[in-house]
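Next up: a single chain in structure tokens, the form predicted alone.
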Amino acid sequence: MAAAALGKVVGPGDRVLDVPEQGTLRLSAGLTTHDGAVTSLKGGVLKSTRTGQLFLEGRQKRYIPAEGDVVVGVINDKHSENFTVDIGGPFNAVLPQLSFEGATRRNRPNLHPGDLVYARVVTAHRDTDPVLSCVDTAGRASGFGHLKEGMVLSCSSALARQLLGSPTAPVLEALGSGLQFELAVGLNGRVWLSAPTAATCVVVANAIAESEFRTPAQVRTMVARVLSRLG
């Protein structure tokens, strides 16, 4: 039944398909349950992740945080068990101090206001702040953590889920071919970038931004003129 509406274009409240007598039903961003119906609650494109989460693509600029997204932060304030967060949406999250890999009372992260984390979403509700967390499920850091010098660009939800895909993005593993950098991809539209050089970093920025809307072949034959130029 899922895999028949893949792809189906909704509006906000439209019923996308009915709730599965079997099985789970995995949701992500715009969708909830409504009598016995998966509802939408944003206009979009039903689609599915590699492991089977829907969610809907759309080209909204707010973020809504939904459980098991992973976004790029900005620390906003710091209290006494926890951080408040940017992470672009309706609300601040709040990051638990405890929430990092090796954590205790005695050691805690040494962050400030303006530094950048990368989190994953552990609870989002439409009436509370979302939670974020710098482990994962089994309390390593996994790549989450504070993002120390770099820059951030910001890009589309369409643009950060295809960054995060596997297999690896076109413009990544072209980029990735001739030049070293790191990412952070945030699917709140926000792209953490570091590389030795600020040249590096801007040309990286420059091709991820242009590859949006061209097709793998195009996006390889751009980033081959790129890297020319560079000798």
Given for the second form:
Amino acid sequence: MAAAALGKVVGPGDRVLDVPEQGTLRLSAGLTTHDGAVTSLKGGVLKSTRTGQLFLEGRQKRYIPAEGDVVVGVINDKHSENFTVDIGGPFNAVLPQLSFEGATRRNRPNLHPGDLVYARVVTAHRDTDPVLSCVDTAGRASGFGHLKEGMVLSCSSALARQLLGSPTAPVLEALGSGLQFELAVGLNGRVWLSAPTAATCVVVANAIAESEFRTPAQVRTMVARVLSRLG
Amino acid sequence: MSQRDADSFISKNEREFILKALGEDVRLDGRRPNDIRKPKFQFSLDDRSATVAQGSTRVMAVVSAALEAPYPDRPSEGPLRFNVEFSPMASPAFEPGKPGEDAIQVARLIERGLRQSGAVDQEALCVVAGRKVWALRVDCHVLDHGGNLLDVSFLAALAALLAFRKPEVEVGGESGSEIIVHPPEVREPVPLTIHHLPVAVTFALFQAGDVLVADPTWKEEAAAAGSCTVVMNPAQEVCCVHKADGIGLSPEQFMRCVRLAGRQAEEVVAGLKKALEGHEVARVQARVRRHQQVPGLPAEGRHVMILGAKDPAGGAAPAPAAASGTAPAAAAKKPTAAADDVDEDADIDDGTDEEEEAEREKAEDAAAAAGTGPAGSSGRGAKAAQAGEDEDENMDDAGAVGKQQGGQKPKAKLAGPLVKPAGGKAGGKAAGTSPGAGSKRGGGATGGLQANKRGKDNVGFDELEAIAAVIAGVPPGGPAPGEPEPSLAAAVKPGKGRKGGGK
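Could you drop in the structure for the form predicted in complex with the partner chain? We only have the form predicted alone so far.
Full assembly next; the chain just shown is listed first.
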């Protein structure tokens, strides 16, 4: 029954589906139970994560951090024990200085306000500062940490989710076949891009932004046109 | 640059990237350094507001007018105030509350560019010198912040002032010092007097002023070393300059700004004029549509009868202007629909059909002749409309629409004497009954226009009765109301559905 409701567009306060008598339903962002039914807290499309959690995806300017998200943040402040990072959410996040690979009390990361970091959200509650970490659960960097150079593209969290999902988003596949670039996608709606020339970066960024509402076929045609123009 | 708090803080990477890209003559959104984003205009149909979107920046400006006493040191000028609000929905950096420094700075620039440059004629806002003037207030709401709020707010304010219509005011009355404000349904509201069209163009400065970037996005603004705004009109006159903070410019660099701004101003004003023309058409069509609804609707129901000021046969009035062209087209459609009604109900109103035919011939001529002096039948129809105004809101709208249609070609319609060109008649006949019905209404409409101008003092009691009968849905009995009334009743057919009305 939950599967049938996937993809349904709901408004705030709508009754999404009834709580089944048996089995478990895991609810995530934007959903709550009320009177025996699952109701929505905001407007959006009902989706489910790979692990089976139901959530509502709607366009919003403000990012609401959730545990396990990967985000691109800008360091605002350096304190004695941690950094304050702006991730575009209601509160600035806290990134402990020791949450980097190979960091010890003697060997602290060399980051300053204005630097970009790729981190994952360790804890996120509604009314507190989220806590980030630049190492994965096993203690390895695995891509997290300081991002050097490049540019940042602002997009919706929906597009970011699409870019991170598997199979690979069609726009990335198509672009990757013709251009050389690297990117780090943050679910807070920020995508870090780096390429040998600034022009390539700009092209990739615009192509990604344009691909949000297009079908895979349209995306492929668009990218092919762009690549042919670049020569 | 303006203060930025954490929410709109950009990273070092982005700052460096923007500079690096500018070195390759590339901007983040693919524009070239001198390209501005093309503004898109949207006007409201209540003649009060305009929304301008340039890229992802959106600003809505609303104009409101009130009759007030003027400032004592400027007794014959109407005040013009600007207020800019940064809505919190525009950017996470904006907090709700009173306008902050940045918002006030934008409002001040708009005031300098539109009021102090003499773009808006404040003396034209005077009603009674020293006592009553129109005080205008323009509120700009920033709905989305994608950079360059100055330019877009300025353009929104200008567009709103151009789209604004103030109610017509009559000074007189019995004592000679009464001020009568006519509602838009009674008299067509008038636009403001705007002498020239200034446009603001902002440049973000990089590399000590060597690199100018027109219409910056908010990231470019955050990364820039300074900015400069030049307000110019298409006649290449500099209305005002805003160089508040950031790095300085040498005179050569500044003249470059001015030259570039001049070019952009021409393009922007051309786009604005085009959008206004399109809006004028839509505005007329909306009013025509509003007056076409099913007569059975309660209270707001509008009768179709006094519409179509143009002779839809088109022969007599070529109507060169596109705007007035669509109005008759719209008007022509209504008569068609009305004619359908007439045909439907032919079995009910047998007796009146022949009369109608005869009436239509006469009405055709009257309307074809620029529809001004409705003598005889049309005149009665006009008075009927006039009477309606007193009696019933329905007629108000009919009269008003007549006015609206009349307004399409005001001078031509009102000035010409009653002439019967053969062409018009023939054209009318060729088109069949529909133009007849339409032009009948046209005659009534413009007659209504005339009647209104004469004043509300020539309404006969029997016409009031006829109108009341028509509204009540009863075909008026007896010859007393005069010839036009049966046609009116037949044409309007209150209580019966209209086919295809409003299209």
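Positions refer to the first chain, counted from 1. Take the two forms, find the largest set of C-alpha atoms that superpose within 1.5 Å, and that set is the rigid core. Keep in mind that this is a model prediction, so the values were computed, not measured.
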Quiz item: Honestly, after the rigid core fit, is residue 15 moving at least 2 Å at Cα between the two forms?
Solution: yes
